[in-house]
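Read the single chain below, which is given as structure tokens and is the form predicted on its own.
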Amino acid sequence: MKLPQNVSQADFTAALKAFAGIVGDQWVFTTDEDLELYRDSYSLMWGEADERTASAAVAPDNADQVVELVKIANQYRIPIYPISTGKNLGYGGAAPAFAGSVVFDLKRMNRIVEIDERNGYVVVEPGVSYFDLHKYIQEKGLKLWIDCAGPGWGSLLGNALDGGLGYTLATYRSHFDAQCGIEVVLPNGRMMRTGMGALPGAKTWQQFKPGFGPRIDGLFKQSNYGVVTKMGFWLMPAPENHTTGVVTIPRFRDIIPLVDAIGRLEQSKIVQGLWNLSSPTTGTSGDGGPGGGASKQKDSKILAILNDPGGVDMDKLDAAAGAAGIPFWACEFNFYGPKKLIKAQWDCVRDALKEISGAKFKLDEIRALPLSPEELAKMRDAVTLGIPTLKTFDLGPMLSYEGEDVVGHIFFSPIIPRTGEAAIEAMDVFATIARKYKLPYPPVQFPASMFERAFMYVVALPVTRSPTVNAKIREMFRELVLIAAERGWGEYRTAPAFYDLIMGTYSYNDHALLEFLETIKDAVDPNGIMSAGRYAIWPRHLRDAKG
């Protein structure tokens, strides 16, 4: 067993006890065996001293137990690290950021508190999963949708704290905006309810996200300033129709006036639903992930160009896909709700879109909602149905990289301007880097549309279980952090080997931003035992320790 650092043995075993007394000793977990579920299996630094693994865990059952465990863990100064079901792979998993602490396992806690089908909200505790949500939607025969993260396993709390996105409608594709009302257990053992929740027997707790005073639900996403027991989110209610509309555009740099026009479509919210890129030049999609992306182009004189060890000439491959007929881009867009609503979006897409030269369009069937099996499993991914999956493990993963199998992957994601140059810019930039570091990446990458203003990269990167190799992955990550740094192009979530590095290059004004928040995690938790490190927020004995 591994000791939190700076803690006895005595303190440690007194607080384990004690964890035990509140909890039962069967929810407390302590060997190796037990403390393997507690690893990143996707650490980039596996097997190393580095790497950051848990002394122990607790598994609380309710909010009350989570209060006299926060209580205890200050008592003997024990670092704690909550997570909800720790399925966030390729940002960390169940892993602490400060090696030794305590995983406070909050999967039991997996009730359903509220759902309220009139004004579209539930209220759930950190255990709650996407598949959970969904089943028990199903069961009570309620008309409301759910928005998804990839893998649906994952807790609809926890996904939201840390930042996590889905599928449907811009209004709840952004998690943590779609949420409304937070309980939360402050490092003091106190517990507080955000927005109107502050008010005794509020009846528009999941309502009103304002409340009175200043707005404080940010301050405990992507932070360590306490354990969230509940969070309230709104939901979409069920439409009536879904279908998909695909715009074809011939040339490369037709994508600069197609994300001009669909942005002020978005802005004006005349389209809502998510929209993808494609290219049949290249032959990929825009859900391909690492080896995912293998080109499934035919055309020979493509090909060449495309397997060109150089790079990519983009005014070649035009005119090559020119010369065979075939479009550069393919964007497809999601439709929601009555059939003359969806008829009357297309339209405005046809003439927004139609400016552009060569542009071709094809609306697909309206169909009622909701789906039958047999048409449910034709579907690429329900996601956009607001149905929860696990099909993101799907996208064809490297077998291996450098000579060493490959186990898993971590996502570099930048956040950069919503334009068509931005985007071939990223583009060339990513590209680059994949040909240096001998990655099986297609020339073309596609920028992920989640955000309705900003584009979202998403670059997996592999992980081994070599220290050689993943040290070479490591230098890879931290390039392309500093890279798009340069260009202003910053991270919005990441793994934790990599927090100190991103929110290093947040450092506008001497870092001001990070000053400000250590001078309140210093405030709040004086003790520094809540979730050090996360998202490179540490407590003061440990930034002192680091000189």
Given for the second form:
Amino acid sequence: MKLPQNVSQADFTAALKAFAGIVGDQWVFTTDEDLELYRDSYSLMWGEADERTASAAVAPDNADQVVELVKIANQYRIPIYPISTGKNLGYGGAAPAFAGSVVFDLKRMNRIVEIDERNGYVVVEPGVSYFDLHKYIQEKGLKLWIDCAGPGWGSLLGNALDGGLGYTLATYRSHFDAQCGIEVVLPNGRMMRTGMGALPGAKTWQQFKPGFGPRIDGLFKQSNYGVVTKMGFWLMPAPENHTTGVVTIPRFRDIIPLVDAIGRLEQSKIVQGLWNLSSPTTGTSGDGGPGGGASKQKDSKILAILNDPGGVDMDKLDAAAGAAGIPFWACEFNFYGPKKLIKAQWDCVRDALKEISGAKFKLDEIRALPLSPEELAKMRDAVTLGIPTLKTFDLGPMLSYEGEDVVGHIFFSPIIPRTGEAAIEAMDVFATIARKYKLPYPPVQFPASMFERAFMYVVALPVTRSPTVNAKIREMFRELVLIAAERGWGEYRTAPAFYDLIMGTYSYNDHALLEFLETIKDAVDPNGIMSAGRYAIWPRHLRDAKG
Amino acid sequence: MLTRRTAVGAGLAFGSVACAAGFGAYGQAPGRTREGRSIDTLFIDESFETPRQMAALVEAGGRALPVVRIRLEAADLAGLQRVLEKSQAVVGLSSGATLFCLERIAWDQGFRLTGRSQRCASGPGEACLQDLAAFLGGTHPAASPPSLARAYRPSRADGLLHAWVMRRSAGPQFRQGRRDV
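Complement to the form predicted on its own: the form predicted in complex with its partner chain:
Next comes the full complex, and the chain you just saw is listed first.
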């Protein structure tokens, strides 16, 4: 049996026995076969001495059990690591950030505590997945939509705490921003509610985010200050209709006025649905999926430029596309709501973008919702309609890298300014890295627009089962992080292997942010039991040990 | 050209020779593993174009065994959960991507991958049919779940088809249905 660091066999045995006393023997896992499920399938340290694996796992049924388990962990100084459904693939999966931690597996806590159609909110426990909530809403016939992450098996609560994103209206896409009210078991075992939830009998816990006094909900995002056991989310009223509209723009550098114009529409709340860039010229889409897709471009002159081993000359590409009459950019907008609203929004988009010479516009048929199963089957994915799927896995990872099978991917995902100039710079910087390491990516990749005011640029790096190749990927990741930081671009989320690296780049005023986070850590978790190392926040005794 | 009759006949004839407890029995009744636990369901990856020979085989199998076609969508996955809840052992034919997803969904129902073959990778040839028959008949030697889980490429883009079997382990089931307060 693997032991947590600095814990004696006697204490660990006693703690496991006490845990079992709370949850029952069958919900304490210590065998290799059971613990295999808590490895990160996409770990870049798979099978290496530094792979972060659990010493045991415990699965409570309710928040009261979590309180008791945390108290026991404090008594025996057992490091614990709560997970929701453990499906955070590409960003760490179910594995702990600190090797030897006992995973608190919360997927048994799968209650939909409250759902309110009138005010548009839901309160869920950590084990409720997007599939679960979608099914519940369908069964009850509620006029509500969810905003789901790409893979629908993830936890609403877990995805929000990790800073995850969705695909519908801007208000709901940033999942932590869509939350309203948290119940959390603090590291000392005390339960707390944030916002209006601190008022006993509150009638507005899920309706008024600010509460009274400091708004501390953000302290529980990407941190280790407690076990979140309930969370409220604002839900979107089910819209009457949906459609997409596509604007094509002829030249590469037209992306600059394009992004500016769309930005104004978004800031004015005229464009609220997700918009995606793709390029008829390069034949690639810009949805940030795992790399490896081949260009669908057929024009031989354009292909020759795209496949230039020295990199794509954008001026030549622009000229070739112009000669072939192929627009460089296609921008697809999603619209929701009453028909007259959709038409008005489209008119505004046309008015704003017609200033770009050569812009062309096509609004697709406005379709009444819900779509029939036949119509849904024609869609590549239904996440823009708030319907969870696992189709993102159909994209597959790239097949091989350096002669090794690719078994998954990790995401390098920096946030870059919402300007065409920054998008061009990022495309150039990351394409250079892709060429350097012979990554089989399209020659030009585009930023994603899920966040309201900034671009996210996603590079999916391959994961193999070869320690040698994985070590190379880790170095590649490190290089990407540092190159991005030099340009003022920081990652919004990462896998545990890179927590410290990335937090190290958030170093303003001699790491004042991390020092503040560590001060809070020492105050609320003096024994350092809670999710040690998560997002680079280490308890004092482990900071001292690291020097 | 291979007809349904010849394909089914070939499968059954092959099974009766190569797998005494395999396809011959499978054609008559649900397969039974060496541990005496029956195979409850055959999963077929709907997102994969099932080759003609395999489709005929599946259709034949369906006479004795429920065949569930799987897509990675909400509506299908709800049905999948119900099937898993009632099953002890399931056999499937799918892409690596679909297997990757199904395996993790099935973990929460207490299932573990205990057999996997890539001999279907190059198409539904004799080796593939042999392995599928062995899974259905319970004669395929079980391997350790960890070694199986880490060994395949979770892709659809590679065009490979995997035959596999999952069995319910002694461990607890996480998914016991949604609970509303």
